[in-house]
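A single chain, nothing else alongside it, follows as structure tokens in the form predicted alone.
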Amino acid sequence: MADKSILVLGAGIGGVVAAQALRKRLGRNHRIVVIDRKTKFEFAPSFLWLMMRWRTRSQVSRSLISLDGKGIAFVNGSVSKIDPANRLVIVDGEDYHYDYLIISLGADLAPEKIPGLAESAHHVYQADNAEKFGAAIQSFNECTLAFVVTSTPFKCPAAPYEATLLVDFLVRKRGVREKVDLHFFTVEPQPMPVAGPVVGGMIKQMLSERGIEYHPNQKLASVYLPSKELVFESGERAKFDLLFMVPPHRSPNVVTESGLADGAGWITVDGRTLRTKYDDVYAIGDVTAIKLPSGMMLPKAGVFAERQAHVVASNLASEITGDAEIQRWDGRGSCFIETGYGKAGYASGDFFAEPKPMVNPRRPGRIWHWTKVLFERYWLWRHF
């Protein structure tokens, strides 16, 4: 058995956990390499808890550069070259050649796509976004507050939704609920369509209660910065003192010029297992582009990185040590939906049933709130 070399580009959940679960099934003769452009791991569910205050950064922070420790090397650098066809990557000017090659590089934030978004909107991706989102509703008493879903596909679908949930139980545990509009424009037919009716039925009705105006089916063409105005495509107008979005989402540059991508710059992959046109090539997680039975795309969620990647890592080994077993990503996936007051609903389903995807929601509820905070815990835990 000759000692293998693998690279795993990204140290999101996917990659984090690829690496490790290969790093268990394999000897230290083969090396298990991860690249990444930043030096600490940020466990993007918390950020909805950065915004609201419940979590500092460093308690949703770890160090990359403990992989070290767990025998598989690190290296902190931005990938500008991935060549397939001679097993080739290139990071900051240096060739790392490959056996087996895993990408998980996720997706990239393109607000600059809508004119005047980028200058004039707040998001949740990031953490240091999500904290900034967190300082600008602690201070206001009295305005239109509007979130805006621009485009699809975006990662976490339930995200800009728990935003606003979140966001009218500040404004009303400050007492101030009354003198603030709540409007949520989406691009989309109903929240979270992938998951079926029911699903969005739930979350429309959340909403609803809680006085929030649903508008689906706005697609936002620009924000009008002079007077604080978006404009949708429909010609509609709305105006706004401060504005969430979920911005355009994209393919990184890399992956698009690699020609592993579909027309759209996302990574086609055989659904079940994670492989490429290449052999020796897998990615996994938001990267990726999966269309369902429903003809529908899989959503871009970690839940999905993380379970595609014990399939590769698991099929990887078995074909480094010759073993002849294979596992096949059964599509299943869950969801968390924050709402506040200690409470969050919760969604789990079979994305790959036919003819369409099995989700069964369950109503919001302290104990699913109080499960998210033990997978916190324990994932950190486990992982760091």
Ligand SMILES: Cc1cc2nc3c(=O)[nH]c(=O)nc-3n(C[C@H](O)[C@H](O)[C@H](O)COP(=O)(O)OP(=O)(O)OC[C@H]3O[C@@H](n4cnc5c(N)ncnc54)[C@H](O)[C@@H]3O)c2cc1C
Contents of the next structure:
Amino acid sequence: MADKSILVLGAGIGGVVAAQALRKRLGRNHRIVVIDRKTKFEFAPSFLWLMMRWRTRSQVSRSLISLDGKGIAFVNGSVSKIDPANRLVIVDGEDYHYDYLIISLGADLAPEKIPGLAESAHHVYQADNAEKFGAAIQSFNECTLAFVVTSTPFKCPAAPYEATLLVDFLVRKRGVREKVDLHFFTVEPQPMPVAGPVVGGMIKQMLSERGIEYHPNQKLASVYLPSKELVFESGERAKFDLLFMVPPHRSPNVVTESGLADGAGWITVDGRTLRTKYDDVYAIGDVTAIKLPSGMMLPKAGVFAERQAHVVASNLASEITGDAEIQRWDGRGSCFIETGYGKAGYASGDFFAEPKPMVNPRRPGRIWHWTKVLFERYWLWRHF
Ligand SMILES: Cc1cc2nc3c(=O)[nH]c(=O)nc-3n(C[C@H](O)[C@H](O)[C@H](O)COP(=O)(O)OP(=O)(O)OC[C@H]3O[C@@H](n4cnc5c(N)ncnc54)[C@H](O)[C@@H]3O)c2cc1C
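May I ask for the structure of the form predicted in complex with the ligand now, the form predicted alone having been displayed?
All chains and molecules follow, beginning with the one already shown.
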């Protein structure tokens, strides 16, 4: 068996899991290289706790350099070209050749797509932004706070609802809730549409019980800065004092230009094997576009990136070692929905189920919050 070189682009959830799962399965004669523009891994599912000041930055981040000690070569650099026809990747001007490529470059944020948004809105999609929003919500008293889901797709369908419920919890604890108006605007027809009407209905009920006004089917056109107003495509306008956004997401430019992407920029893969149109190139996680039997797209979430990473690692190792066993991803996933008061909801399901995903929601309870805490600790311990 000839020695192989496997490149993993991106050391987020999918990339870290794929590289480590491969390392476990392959002998050290095969080289595994992981490339990322950052030197630190940050566990995004904990960013909402960062916002609440229940975590510090160092508690949710780990050095990627430590991968070297696990037999994985870590390269800190920016991928500027992916050339699948020539099995070549360029990183900071340097050529990297591969036998197999796994792309896990995630999704980039593009708030600049909506005029006025970048200048006016907070978000929790990066650790430093989560900290900044966390500081902003500690200090206001009388205020209209608007949460806006600007476009789809976006990472973690539950995250904006969790952010809203947690902010509501915080302002109640601070004793200023009666002076604060909370509004949730979304381009979607219901919360988490892919999870179905029961899950959506549960979330709407939670918002309503907390006195949070929910405005579906509202597409943000711009933010008018002089009067701090949201301007929607419907023509409706809404004033705010503090603004939280789910920014538009886009595929990294290097992916859009690779020839692997669909019209929207995401990589089309076989949903079961995560293989692209090139036999030696796989893509996993947020950078992919996977159409479900229901016609909807698979949401972007770490749980999917992780499970896909295991399938790809297993199948690549089988191919390299001549093992006949081939795994197929089952489309299953789950998520927690933090609600404050030490509680979280939980939903799990089969997203490949026909004719539509089968998702089983559980009511908020302390058990799910503590399960998420244990999951976070286990995940960071297991991988770093
Ligand atoms: C607030 C928040 C809460 C969330 N909560 C949950 C949750 O509870 N459960 C869940 O399942 N998911 C959750 N998610 C979503 C989850 O974090 C993502 O879906 C997951 O990280 C996707 O993994 P990935 O490997 O595809 O991409 P990422 O983890 O985003 O990794 C992509 C990596 O690629 C690197 N990169 C990008 N472009 C380049 C380039 N050109 N050169 C070099 N490196 C590059 C980036 O630096 C990054 O490290 C949450 C996300 C957020 C923001």
